[in-house]
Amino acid sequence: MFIIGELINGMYANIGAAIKERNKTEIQKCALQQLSCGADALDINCGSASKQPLVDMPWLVEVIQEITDKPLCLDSSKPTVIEEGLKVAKNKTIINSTTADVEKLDVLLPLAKKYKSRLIGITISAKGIPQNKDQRLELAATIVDNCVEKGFSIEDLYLDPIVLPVNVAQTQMKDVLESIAEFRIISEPSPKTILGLSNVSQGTNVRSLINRTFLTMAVAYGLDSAILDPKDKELMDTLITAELIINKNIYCDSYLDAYRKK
């Protein structure tokens, strides 16, 4: 699995500090941890307490690339905020993302193939969050279209079928799985499937369990990539599991080291 480490995030204090104090020092640390525990990409999010992210996501990119070629996943909801990340950009990048929304396709997706970036697409829109998988399938389906139609590789795009908490939106866990199936054969290529991890878990005791417990059936229906805390030792050996159980890894006796490693 693709794994993109969520911990270089302006909504963390020690982040939003180190953004406000110009301390490449602590965002460097923050990346190389997540990469020695199996990030194979950073997401980079400047945080809602940032007064000036158009300054802030090019510093970040910049940082970061001075100690790493892994990709970086720039996350905002403002593509101008995006844009200034792409053009300092030498490792390969990720766009975080739009939603099925015609506008925000119509701005995204040229970004996306002039900077030669991948993107995520989140089935979500401006009339709401998908109640069921049939919803999420249409603005899947939307996504897809106007990929086809701008000439956006779906080899490229992600979808995300937008996972909410499992305290506020239980109802909604079995449509999320069975829509990561279901993505992986709306087209030909497949688009493939991410999650943003640890929304499921929100606002609950015991996040690390349900974390690790939802990412074992995602992978099971088959998801791709995962935006989560690869600090999270246990989450991450349950991981590794997961994929050796669904023949995705070869057994030996010490195979999480053999991973871990790997």
Given for the second form:
2 protein chains.
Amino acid sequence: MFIIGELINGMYANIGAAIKERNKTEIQKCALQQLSCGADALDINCGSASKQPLVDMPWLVEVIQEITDKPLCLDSSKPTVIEEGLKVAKNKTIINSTTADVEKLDVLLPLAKKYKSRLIGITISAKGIPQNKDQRLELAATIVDNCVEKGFSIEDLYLDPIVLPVNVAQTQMKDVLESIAEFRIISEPSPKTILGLSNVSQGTNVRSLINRTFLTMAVAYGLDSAILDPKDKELMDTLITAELIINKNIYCDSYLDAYRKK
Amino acid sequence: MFIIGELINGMYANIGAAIKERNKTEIQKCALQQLSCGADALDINCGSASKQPLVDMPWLVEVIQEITDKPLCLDSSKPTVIEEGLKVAKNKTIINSTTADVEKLDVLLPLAKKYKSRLIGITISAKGIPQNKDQRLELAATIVDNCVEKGFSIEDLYLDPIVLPVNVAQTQMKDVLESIAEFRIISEPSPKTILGLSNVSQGTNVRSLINRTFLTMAVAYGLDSAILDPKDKELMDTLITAELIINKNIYCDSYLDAYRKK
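Other form of same protein, the form predicted in complex with a further copy of the same chain, not the form predicted on its own:
After this comes the whole thing, all chains and molecules, with the earlier chain placed first.
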């Protein structure tokens, strides 16, 4: 599992304040904590409260690059904000994200190619959030077709079937899981699959339990990557165990420790 | 999920002693605890140390029937022991279990019919434990064919793909999970599927974590029933959440409590 840490996000009070005050130490501490807990990459989001995302994004990228060479996942709904991050990035990058809308794909695919960045494609469009598996597959196909057309390597594409909170879209959970399996056979070579995990438990009282249970199922369905909170130890224990069960980690009596030392 | 509590088993020291000493209270306490934790049925196993299983089994059945009318799962490798339990059972019963061997099926299927009992069929045979999904499916087909031949209703059959400990058969876990999905389409109407869960973590250091992670995946693959420890609260929380995600329980903010009060 390619784990992208979600905690560098201006919507969190500590990060929002650190961005405003240009507090490098706080940002770097958060980055290092996530990496030590097992993150393979770090999501970077200025937060919607940022008044100057075009300046905040490259500042964050530079501050984090000082302490790690792990990939950075540049997270904004505004392509211009993402581009400011790409301009200063020395680490590998992942653009988070495009939708299936042609206006977005027309801007973000050339950007991803220009900066040799991977790209997350979320199966939503201006028409709204898909209501079932077929609609997810249709949007995924639109994204894949556009990648092929524009010469963007499908192996650098992560498709996100978008999971809604279980308290508002309980009937769609199974569709999301099955979409993970179906996205992987949408083309040859396969696109990768990804989930923004925490969304599934939004507004519930037992967030970690719902997150880790859903993630276990997603692993069973072949999920490649997730954006999540690597500091949630129970979540990480569960993830390591889920990958053990599907034979992606080798068993030893201390497999949890062994994975973490890896 | 039809939950069968596993704790009335002579291999546990307290139960082994209680059987020997004819300590009704200890047995009934264990039964009531499991039922209050969410068990829908109770497994009853005299344990291999029992010197007089033909007497112990009916004693256990009668003692437990005094305090509950939930189904009893008569667990022995010896058909004669199972029959002694069936003779005195007033509650619904499940025979645990037959293998795919004709000698066993020839005895246990008529017994199940005679006593209107459900039957667990484990996909093993005298040739040994299956090594992959195809072998599991072949043994499942043998059991189903025998049921059809002998006029035993497939809806009363639970097929168990047999899960081995992850520390000795890590490469087979995915096969077991996929077998669950395949067993369900082996005939119309479908047989039910069941797992003896605790086996998966035998000999490991983090038994509950491995149990609940594997169970979550099995739920995603459509498992109908499991023999497990209902007193493991984290396991039960995970199970309730897994069934929430696949839309078998209705969401409310206090869904864990609500399920337990049900």
